[in-house]
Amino acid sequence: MRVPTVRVEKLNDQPIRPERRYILYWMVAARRTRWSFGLDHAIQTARRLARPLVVFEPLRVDHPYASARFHRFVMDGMAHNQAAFAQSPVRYLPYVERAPGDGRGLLEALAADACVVVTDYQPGFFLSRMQRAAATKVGALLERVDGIGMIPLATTPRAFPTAHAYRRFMQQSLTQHLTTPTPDPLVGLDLPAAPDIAASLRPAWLPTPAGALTDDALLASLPIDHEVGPVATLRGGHAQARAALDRFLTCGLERYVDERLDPGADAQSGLSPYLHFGHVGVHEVFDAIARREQWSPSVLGPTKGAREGFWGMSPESEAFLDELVTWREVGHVYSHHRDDFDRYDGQPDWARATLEAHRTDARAVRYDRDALERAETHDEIWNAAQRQLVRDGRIHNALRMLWGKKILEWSDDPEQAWDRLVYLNNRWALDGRDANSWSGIGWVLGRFDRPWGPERPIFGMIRYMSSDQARRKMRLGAYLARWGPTESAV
């Protein structure tokens, strides 16, 4: 099945070069071999031009917040891809940069023999800027494929101000976009065998050997942030992502409505790091839910933006899909349409106005950034959430917003709060730097929300949350015991 044309974007005006040796797929966002519109399009292009396919998956050491935590997770995925591509005619080139600048020029060198270069899309981090810069340097057509959500980003008219507004648009548009990627496009793949490219590369550009991708010695040698270490209980790659999805379907989904906001329960999917790094895609997750529900598009309900009743599924699946589709995609759409998605200036006018009116309000307590990072505050719930972030790479969803609201309360002004939220989240969270990270950070300060009364000091009309409220509403005993003060968080 061909990739919908609305998902394919030309990033330059270069022509197709049919006389060249291969098709190059520059894999940077959808880092997987299954359920990928990007890989599907690269394969289709290779078939059309009767050329081999070369897949280039790089990992830089100088990207923002590069750390052992993120490198370990991505390299796990690269090792999985290496094994999958080894059983196909595709030439896979994994490349872990050893020093800043070592990989400079490698993409252009590979593209010099490419008929077409294909890449994949993820708004919200530096990847889009990197791809547009590369489009001016590669001497071939560069096409970018959007497989990030159920709704193609090119069909969205604007950044939506609320989840309800996007949900209504999505519900009215979904039936036009139910085409899915190929579950396993490498099965029976009949492309010509790709040439051995490594022999023509500079020593600093040689692909990373398969064994090195899982070797802790290579990871330890890289000039990245090693204070942010790997999460011992969580490994990357599609196999791990699929295992997490299957566990959720078996053990978590039935409890999702009643227990997902209980920090002591294990009723969440755990998929966000895999979605962020592209080790699993939204279409595979949706397909698994739909199969479990024996779902058909014929049961879709009203399209007025309601959270319940649209999908025609069980309450737990409806609730999960609202997170997976509505809340996840509204953030990607925002990052796609707005250049200021990652800045405080990108907050809604009403939110900045009310925070400005309370800029000089007295703060009873203030903490510097180091104290916050070390979880050295007077609030045991906040400290527990921060320790979970540092050690586990995530914060339970029910506490993540409380965590952010307290940072606003304890900072000198909203801009400082924004900077601290960005730093702590993007440095430590496995799914940080994602469009959904900017949604969460922005939501703390009013994005996708509305004014709430009564007006309060510091917060103004921004939605207020407190630890006392959390104690009344949540069962926190097990959570606080698990993430208690055994030692400094960092």
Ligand SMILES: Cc1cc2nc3c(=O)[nH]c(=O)nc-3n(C[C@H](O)[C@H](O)[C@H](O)COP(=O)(O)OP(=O)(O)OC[C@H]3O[C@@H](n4cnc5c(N)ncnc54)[C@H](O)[C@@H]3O)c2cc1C
The other form holds:
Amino acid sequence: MRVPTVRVEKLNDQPIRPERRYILYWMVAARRTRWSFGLDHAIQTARRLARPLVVFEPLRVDHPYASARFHRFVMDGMAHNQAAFAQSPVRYLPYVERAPGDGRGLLEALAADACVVVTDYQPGFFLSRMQRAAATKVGALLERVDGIGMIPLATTPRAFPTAHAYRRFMQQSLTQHLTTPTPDPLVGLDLPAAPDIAASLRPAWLPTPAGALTDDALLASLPIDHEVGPVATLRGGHAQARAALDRFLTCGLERYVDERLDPGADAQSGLSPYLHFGHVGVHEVFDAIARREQWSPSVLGPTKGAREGFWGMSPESEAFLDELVTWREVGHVYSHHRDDFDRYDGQPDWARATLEAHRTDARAVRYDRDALERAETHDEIWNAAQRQLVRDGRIHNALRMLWGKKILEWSDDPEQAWDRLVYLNNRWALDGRDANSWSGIGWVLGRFDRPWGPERPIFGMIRYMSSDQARRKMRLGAYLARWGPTESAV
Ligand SMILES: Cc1cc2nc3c(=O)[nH]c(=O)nc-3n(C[C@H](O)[C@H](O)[C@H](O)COP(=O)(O)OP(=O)(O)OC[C@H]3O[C@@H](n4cnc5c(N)ncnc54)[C@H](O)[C@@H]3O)c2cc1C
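In place of the form predicted on its own, the structure of the form predicted in complex with the named molecule is requested.
Full complex below, order starting with the chain above.
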């Protein structure tokens, strides 16, 4: 099946160079070998031009928040990709940069022999800027493939102000976009054998050997933040992602409606780090749900933006897809259309106005950023959430909302709250630095939300949450025991 043209964007005006040696797939977002429109397009281009395929998956040491936690997770995924590509005619070049700047020029060097360069897309953070800069340097056509969501980003007209507005648009357009990527495109893949490229590379550009990808010695030697260490219980790669998905289908999904807001219940999928690093794609997750429901598009319901009844599935699958499709994608669409997605001054006018009106309100409690990071507040629920973030690289969503709201309450002003949320979330969360990091942080301060009364100190009309409410509504005993103050957070 051809990749829908609406998902493929030309990033430069360079021609295809049919006389050159291979197709280069620069894998930066969809870091996987299955269910990937990016890989499908690279394979189709290689077939059309009868050229070998070279896949280049780099990992830099100088990106913001680079740490042993993120590197371990991405390198796990690279090891998995290495094993998968080894069974195919594709030449795979995993590259873990060892010192800042070592990798500079490597993409251009590889592209010099490429007929076409294909890359993949994730809005937000720095990837898009990096790709646009690279487009001016590679001397061949650079095509970017968008496989991040069910709805292709190029078909979205603008950033949507609310989840309801996006849900309605998504419901009205979904049936035009049900083409899926190939589940396992490497099976039976017939392409010309790729040349041995390593021989012509500088020593600092050599691919990282398979064994080094899983070896902690390489990780330990890298100039990255080692205070943010790997999470032993959360390893990267497609196999791990698929195991998490299967576990959720067996044990979590049927409890999703009633228990997903219960931090002790483990009724969520835990997929967000895998989705963020592209170790699993949304189409594979959707396919698993659709199979469980024996679903076909003929059962789709009304398209007026209602949360329930559109998919024609069980209540639990409808609720899960509302998160996976509506909430996840409204964030992607926002970052795709707006350059200010990561700035406080990009927040909705009503939200900034109400926070401005309460800027000078007295704060009964203030904490500095270090105290927050070390989970040294008076609030045991907040401290537990912060400890989970630091030790486990995640926070249960129900508490993540409260965690964010309290940071607003305890900071000097909304801008300072914004900066702290970005820092804590993106430094420690394995799903951080995603378009949905800024969606979640933006939501704490009013994005995708509406004014809520009564007007309160500090918050104004921003939706308020308190630890007392959480204590009343949630069963927190097991969670507080698990993330209690047995050791410091950092
Ligand atoms: C302050 C704050 C910060 C956040 N930072 C991030 C972040 O850095 N990265 C991130 O992916 N999400 C973030 N979120 C959204 C949400 O917390 C996580 O997506 C969710 O908890 C991930 O857990 P899960 O995979 O088990 O979700 P599940 O409930 O199993 O949902 C399945 C998938 O749907 C998507 N999803 C679920 N809830 C949301 C949501 N509220 N908004 C957008 N997408 C959602 C995720 O991709 C998730 O993996 C943030 C929310 C808040 C309030």
